[in-house]
Number of protein chains: 2
Amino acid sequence: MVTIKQIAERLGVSISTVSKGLNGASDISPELSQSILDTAVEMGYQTKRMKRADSKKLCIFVSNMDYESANHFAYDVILGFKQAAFRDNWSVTTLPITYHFQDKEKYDTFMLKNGYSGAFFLGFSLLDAWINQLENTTMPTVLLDNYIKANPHVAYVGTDSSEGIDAAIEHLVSLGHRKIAFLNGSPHSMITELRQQAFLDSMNEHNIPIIPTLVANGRYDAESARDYVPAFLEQGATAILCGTDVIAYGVLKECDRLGYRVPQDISIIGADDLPLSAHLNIALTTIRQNRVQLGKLSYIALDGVMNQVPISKTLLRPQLIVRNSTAKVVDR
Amino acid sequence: MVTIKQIAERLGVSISTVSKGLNGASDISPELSQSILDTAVEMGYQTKRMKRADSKKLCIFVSNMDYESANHFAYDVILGFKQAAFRDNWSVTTLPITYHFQDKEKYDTFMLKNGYSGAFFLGFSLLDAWINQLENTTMPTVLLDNYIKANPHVAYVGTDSSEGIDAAIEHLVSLGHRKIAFLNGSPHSMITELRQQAFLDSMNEHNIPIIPTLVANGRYDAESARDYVPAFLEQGATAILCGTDVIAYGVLKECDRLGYRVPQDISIIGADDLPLSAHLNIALTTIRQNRVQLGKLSYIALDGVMNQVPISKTLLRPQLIVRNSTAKVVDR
């Protein structure tokens, strides 16, 4: 166990100075305070608060995402995490984090100061400063949909794209579809690339020729459908698989605008199963990520990392939910 | 909760007959008994023993593997599993399972009869009858190094080949190696294929040309080194990455036989970090799978599946252990 004395020796300062630094006292310079906190983290020091069993605290940091309402993707993920953590007597705080806050305060420092034993990152992108700090953090951390190489303290949690997309293709093939288009999300994202590869693999496995002009990277919004769907339909696509439900909403609208009926003329499949998707005029067939389970799995992974099991990644099985936006192919 | 009455109604037999079937009584036919057990499993029936908290039981089934001595791969995996399960008050039984036994008794039936809540499969191959039954089992099951598609009750646990092989290539590149050979294990194995892909990806990422004649599938033994190493050396390979430590033992021996010094003339890297590898004459640089952690992760995954979190796969981070079998490249 690392002691305050050891930190003091390493830094060549007094024990009382280290104590001040760890407790955020105002009578030492911010630079020294930061250096004490950094050293404490580097040496694996735990605050008394972290050691006391009656104040076991975890934190969920949320960036770029809403989570207050049950319609938001993150809402149920957070719920699932809390449910699983509760079983092990953790108290969990949810904190929305801005870019500005991340620039002001280092991740490890924030964790140590506040006595958190581990954290779950939701919605973070490469633009978030804390993501880059995860390469070297010693804080047990779980990250949704992002992978940090080689750091044993950080685990990646996500959904198995490969299995979900394969189930979607299998469903379409069983309905007689062969001209299957894929409108994926924005390029340069790990999730986009995983879904792209999963699509190509599954098409190959089902012996369906891949027509390059039927595969496109749009954006993670409903609007990019207008840029691709007309060409898909002109080329005779009978089904469009979409990178997310939100993309599928745009595709539904665009097909409607062009006078194609869903599912009679064209089948559409989304991914995620957002709360709205079951309640559209044409209820969406989609690859469900069970958000509560995803939250639970994130806690399970964090529990592993906190117990010195360096998890690289752990993936949830998705589930194909068949609703009204897919049907048997009819020759046009 | 499913009751004995419901099972009786489904089968059109009396409650006492179902009770006899579940308890293995000898005065009903084996066929009827099997059918009762099958139906109970299918309907998600839990025996009283499974429900009683004071007899929480898990089982580790071992096939095709030794595990009694600390030199065996499975020994520490089992230890890690038991350590993690102990934390949650499970009692764990380890059972070696023969092909004959698997043919005689169905997996689900065995689990139900013996009151096990979940199981961990170690060393199973496609020749094991129980592996094929995992596609439809409703028993929470975790499988080391094998993936079962789409069944939410079965999770795959393994080591992240991609990260381990990338660390090995990075190490070799940092030592100046560019003519890197890869002697992988037997073809038609998921692990072999994952390692093969990881090798190709990492070589590409490091901008090292892949020479097809320097990449080979041997077998998972020490003897196949004789079939490939002479050609690797003739072609000027300065390093040989091996699919397992056992393959590396063969490569070390073969290099010695051909008069090549390790690591002066040729660098060798294994994978697994078997207990023996640190104690060879030339201690082996290798990609470690931490076996205790692998066991712990397997329990963590089983715990998830038992709590209705359908884990597809979960991977442990490997670690490159640098010893004496690798060194800076010297032009020959």
Second form
Amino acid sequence: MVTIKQIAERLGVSISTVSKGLNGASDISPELSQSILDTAVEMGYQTKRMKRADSKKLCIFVSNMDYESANHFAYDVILGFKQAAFRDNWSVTTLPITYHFQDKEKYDTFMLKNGYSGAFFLGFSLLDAWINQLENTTMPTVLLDNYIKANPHVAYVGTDSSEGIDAAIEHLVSLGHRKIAFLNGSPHSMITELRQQAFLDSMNEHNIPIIPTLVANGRYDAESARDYVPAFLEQGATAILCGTDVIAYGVLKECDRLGYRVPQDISIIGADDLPLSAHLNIALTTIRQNRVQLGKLSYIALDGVMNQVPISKTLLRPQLIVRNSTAKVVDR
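Please supply the corresponding structure for the form predicted on its own (the preceding block corresponds to the form predicted together with a further copy of the same chain).
What follows is just the one chain, with no partners and no other molecules.
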């Protein structure tokens, strides 16, 4: 069990300062108070009041997604959600669930019998059983990158794919690229569909011809690059935009295997800006999602839904982070 003393040692401050930060004292700076709260959440600290408030419980359900390491996309999203919920004295449980579990257990029933007041869904695909059940749920629920039509109890939170993809295409066009490939993630995912449509729209807006054989749906893993990158390169693509950083890692490896230099021969852009992306041998240009803020935004949306605010969609703004994997096009 995490103690106030351990938080104080982590931050290099006194135990009394940590106590003040946890209890909202006015004689320490807002910045220090914020840092104490955020660190307490990251370390798993719970106040006595939270331990007693058994009815103040929220749940984060995770499907099809890793989240336990800082290099996983969901890690910081969960951290941000917990940091925001902590300030309102909510106890938050993170539960990985399988397709089998969803078939066996109904969402509303699980929520009721476990005393959860609301939930946040991470990593769910359109094939998950609970996604269909959300069409009629009355449980306050927030989905990351998934949308339920016409249910005021369910809100959508994400990052603006159109703005992010367009920034990436504009960057490539400014470098002279016109033969741009797009390697997306697996189908049956709303974020896959949104990013693909954003790519098509941005290419049209920039008057760049779309070559169907340079647009592919692979999987949300690095290995799928082997299935598509050789054909992209054979067709003369000068840049590859990827649906995630993890896909881009595979593209970097495959280009190296085939003898193509990045960025001299081929430019590569990812999406998400995972921690590893800045520390690769060739630092990855990528579309950043601020994952901690995305988690906090998800809690804000859930808090609104729990207070009868019928939120539909809330989007965070992305940011293009330019590093070493993109350069001016060189005719081959």
